[in-house]
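The data below hold one chain only, encoded as C-alpha cells and taken in the form predicted alone.
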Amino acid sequence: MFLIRDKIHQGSPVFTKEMEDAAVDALRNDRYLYGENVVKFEEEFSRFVGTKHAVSTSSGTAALAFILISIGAEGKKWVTSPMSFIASSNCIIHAGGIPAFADISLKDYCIDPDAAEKAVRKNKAAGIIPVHIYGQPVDFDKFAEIASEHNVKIIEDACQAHGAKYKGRKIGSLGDAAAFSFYPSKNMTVLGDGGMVTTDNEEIADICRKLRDSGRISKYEHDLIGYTARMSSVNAAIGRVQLRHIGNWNNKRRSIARIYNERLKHVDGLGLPQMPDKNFEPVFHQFVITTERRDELKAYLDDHGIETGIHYPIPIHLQPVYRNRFGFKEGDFKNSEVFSKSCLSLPMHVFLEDEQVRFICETVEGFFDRR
C-alpha cells in the first residue's frame, strides 16, 4: 500500500524553470503591456483552438462579458447553467443582460439541451451560454439545432475545457464565440488571472480588443465605453510555455481518470463522471464524483491525508445576490440542487502518481466497505 508522508493535494498548478525563464525574459526584454508575447500567445492560442481570432483579456469573466457586449446583449435574457462558478452568469449582468437558467443533466453535469430549449422559449432569450463544466464537453449539436430553430446565439463558456474536443473539434471553436480562463486552478494557466476570447467573427474580435483597452481606437481617442482588462506580457509568456505542454498534461489527466473510473465504477452509492467516447473527449479539469454521503466521505478522505474540493456547494440561482435580486428559490432547478449537495472533486493534477491515485481509490473503497 502507498504510504502517506505528505497530504495529497486536490490540485497543483505547474510552474517550471522554463516558465520562470520566460517570465524573466518578458520582464527584461518585452513591453509590459501589448508586448510581443501577448501577440504571439493570441496567435498560438487561436491555432490551438482552431479559430481565426483570439483576444487576450484579464480574466475569463471579462472574456465572457466582452463577447456579450460585442453582440448586443443589453436588455436581453440569456440562458446558462446554474451549476457553475458564478461568473458564468455574472457576465450576463456585466453586459447589461438578464440571466436565466436551465437545469443540468446528471449524466454529464452540463446544461441539459432540452431544458435549455424550454428556457429559451419561456424567456424569449437571445442566446445560450453552455458551460463545458469540469472540462466535459456539452452535446453541442443539440445546441446548434436550438440556435438554428430559435435564431439565438451560442457562446461557449470554455473556461474549464482547454483542449477538450467534441466530435474531433476543439472546444472553443463550436459556437459564435467562446471564453477561456487561465486562473491558477485551471488545467492551463498564466499563473495569475487571465482570459481569452476565441471566435471566427471579426466584428466580435475587434470590439473585444477595444473593450479590453478602454474603448480605444487610438492613443487618446475612444469610441466605446471600455474597460481596463488587458493581459500582461509576463502572464502571456507563461501561457505560451504552458500551451506547448497542455496536450501532454491533458493526456495525464485522462490517464488518472481512467484509473479512478476502473477502480471505482463498481462501488455502490458512487456516481462517476462521463468518460471519453467517439464524440466526447473531456480533459478532466476536475474529476467529480457524487454520493449522498458526500460530507462524510470528504471528512474520511481528509483524515487519510487526501484533500478534496466541492465545485460548487451553492448553485448560482441560490447565491444570496441572485435570491435577493431575481427571486430564485429552492426547487427551481432540482438537478443542480441535488448535485451541489452530493458532488466531490477528487485530487486531479499532473503531479499525481499512479500509486497515489490507487491509494485514493482504496481509501474511497474502504469508506464504502465500512459497516
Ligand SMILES: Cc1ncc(COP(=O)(O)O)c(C=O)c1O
Second form
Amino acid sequence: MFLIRDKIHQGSPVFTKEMEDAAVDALRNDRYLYGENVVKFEEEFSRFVGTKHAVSTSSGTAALAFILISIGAEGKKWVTSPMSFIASSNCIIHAGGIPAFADISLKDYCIDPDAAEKAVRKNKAAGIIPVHIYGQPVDFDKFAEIASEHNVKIIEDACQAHGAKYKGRKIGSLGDAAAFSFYPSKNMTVLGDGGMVTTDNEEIADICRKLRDSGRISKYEHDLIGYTARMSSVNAAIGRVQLRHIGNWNNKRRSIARIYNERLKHVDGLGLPQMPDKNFEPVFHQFVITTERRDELKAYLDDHGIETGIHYPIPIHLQPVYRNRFGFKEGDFKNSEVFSKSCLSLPMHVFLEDEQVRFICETVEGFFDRR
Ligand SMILES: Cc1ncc(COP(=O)(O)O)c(C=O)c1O
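And the form predicted in complex with the ligand, for comparison with the form predicted alone?
Zooming out: every chain and molecule, the one shown earlier first.
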C-alpha cells in the first residue's frame, strides 16, 4: 500500500531470493570466471536477441570497444549521438578511432538518420553507432540504407534497450554487431558491472572472445593484445534469472508509460516520448519528458517526495574532456543542447504502483496549474 509520504524513487533494481540462491549456488559450485553460468548466459542471451553469437564482457563499454577493435576502427572516424552516456563515444577512442557526432531528432531523441548521413559524408566515417536511447529503437531501416550506400558499418548501442523491437525484430540483431550493458540501473542487470556483444558475425565474436580474455588462444598462448574484461559466474547466474523475467518487466514499464502518456498528454508545454506502435516497441528504460521549466519542475517534484533524474545534463561533445581534446563547442549540436537543458526522467521501475504513477501525474499537473 502506497502512502503519500513515502519517497518515490526514480529507479530501482530487482534483487530477489531466486537471484540470491543462484548467486550463492554459482559461488559454491561453479568456476568463479568463465564457468557454466557464463556459457549458459551467453547461449540464452543470444537466443533472446536472435543472433548466432553472444559474448559476455565486464561492461557495456568493453563490449562496444571490443566490437570496434575487432572490425578495425583504429585511425578512422565513427559517428554517434551526442545525447547519450559518454561511453557511446568513449568506446571509439578506446579502440583508437576518432569520434564524430550527428545531432538527435527531437521526435525520438535518437540520432537523426539524415544528420548521421551528412556526418558520414563530411567525416568520411567508417561507421555509425546509433544509440537506442532510453530503450527507444532507432528507425533502423534508414541506417541500413546509409550503410549500403556509403559502405559503412552499423554498431548498435543497445545498452538501454534489452528486449526492445523494431519492425518485429529484436534490438541487438539489426546491425553488424550490438552491445548491451547490465549495469544495475538497466532494465535487466547482473547486479554489478557486465556487458554483452551480440552478432551473427563469427569473426567479430571470436575476436571479442579473445579480447576480453587477455588475447588468449590457449592457457598461456596469446595472439592478440587483450584485456581482462570477463564476466564473473556469479554475475552471469544473476543475469540468467533476470533474463527469465525481462519480458514481464518490460510489459510493466510499458504499462506505466501508457498511464503517464494518457494523463500528461493534455499538459501544455510538456514534451512526451514516442509511444509504441507497430514498428517501434520501446522498453522505456527511462520515461523522459521535456519542459523549459525543467529545473523548477524537478525541485517541485522533489519537494513532493518524487525523485527524478536528468539523462543527461551535458551532451557528450560539451563534456570538458571532449571540449579540450577535440575543440567541440556550444552550438555544434543544437537539438542535443536544447534537450539536455529540458529533459527530465520521471520515476520508472517495476515496483511502481499504478496509484503512485497517478500521484506523480497529478503532481506534474499541479505544477503546471499553479502560476
Ligand atoms: C547508452 C549507453 N551506452 C553505453 C553504456 C556503457 O555501459 P557500461 O556502464 O556497462 O560500461 C551505457 C551504460 O551505462 C549506456 O547507457
